[in-house]
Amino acid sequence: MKKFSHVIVKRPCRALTEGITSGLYPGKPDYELALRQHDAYIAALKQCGVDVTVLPADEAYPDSCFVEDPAILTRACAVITNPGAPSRKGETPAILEAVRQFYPEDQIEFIRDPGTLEGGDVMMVGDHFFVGRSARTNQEGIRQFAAILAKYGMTCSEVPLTEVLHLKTGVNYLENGNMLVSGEFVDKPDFAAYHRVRIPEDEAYAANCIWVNDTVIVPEGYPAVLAAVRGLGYRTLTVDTSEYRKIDGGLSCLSLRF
């Protein structure tokens, strides 16, 4: 099945190795070997079928490779969104640039203050959207990001977070009605409808994994999640994300799919 035609990404900065980080995964990044893993990143998507638009490194911005971030990306609109994290509120004109050359103007709609939103909180499933209460995005963003999506005839639903950073980081959604999820979300009752795939904890990073028309993107050096991606019966490629891990990043983060 293809869904995806397009993907944005941004190339990192060599300011990315002061990127935001939690500590949970220590260790600076490597610029130059960040570049490497970005130009395999981009390689993995092409396999899958999409056209990717790169965008040039910013070094105002340390995280602006995190495109998932600043914007959504739906099949009836775009939405340039407010980060919660004040030093990444610089990087959506960048972004609102490079969606104009896919959306009309009358279908970019924006999140505004005092409501935040991040795309690492929101979870695409057709055509309703989960999106994740955390310390990035505030109720606010999340009635301002429901009303936008009721205009154009789809829905959402907030998923109060206790214990890791985005939404994305520990539940990801890989189409016809399977879902990865690690921790907080094990048990959580907003996916018991789905068939969910427990992702052991001590591979809990790989719960960040990406579907793009058929094929699901793994992180390199997580086997179990690997297997278990393989045994629902997708098309499998790795990539090693090793660098953005140092700063909280992973496959979904890289990216915006539509």
The other form holds:
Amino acid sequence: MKKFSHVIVKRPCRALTEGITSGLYPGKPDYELALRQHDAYIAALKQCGVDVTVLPADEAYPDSCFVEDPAILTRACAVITNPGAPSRKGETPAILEAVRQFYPEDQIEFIRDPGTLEGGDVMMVGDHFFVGRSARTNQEGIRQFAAILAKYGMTCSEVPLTEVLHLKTGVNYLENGNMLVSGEFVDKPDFAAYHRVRIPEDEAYAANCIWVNDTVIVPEGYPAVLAAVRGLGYRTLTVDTSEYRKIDGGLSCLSLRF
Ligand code: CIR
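Switch over from the form predicted alone to the form predicted in complex with citrulline, please.
To see the whole picture, the full complex is given below, headed by that same chain.
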């Protein structure tokens, strides 16, 4: 099924080495390697039949290659978020400019102070969106997001997080009723209606896979997850994200798919 026709990515900047990190995966990103991994990521996306818009790097914002966080792109509207991380708030104007190429002005919505919300906390399942309440996404941000979705006949529900950075750090929907779940999400009743594939603890990072038009892109180096995704019948591609992992970034964070 071809659901997505476009993807937006943004080149990593040299300041990537100063990106926010929980320290879970030690080391600083190697910028040159991160660039090569970004090239491979773009190539993989193109193999999934999407047009890729590549935004230039912005040295002012170390985490700005993680374009998933400053916007949420739905079938009916675009939502420019208000990132909860202070160093990331300034990422939104560049994303807004890019989004304007694809959405008419009256279908571009905004999350505003005191609401905060980051796209990594938003998981789309058809016309329903699960939203993680996290250190980055607050109740007011979720309230505003719900009101925006309602205007377009879509819904959302809140999922409180206690352990991970973003909702999609630990749970990802692969379409066709299939969901990858790890850690705190394994037994959450919110996801009981889906066919849940439990990710082993030592491969938790790979819960963050992305479905793009019936292909699932899996981070390189996670054999159990790769086998599980293949077992579900998907075509798979792997991309090494080791340099992004060092600052808590994964496959979904690096693109907006719509
Ligand atoms: C941050 O902490 O904001 C970045 N270093 C990583 C963002 C990852 N984004 C995502 O999971 N959607």
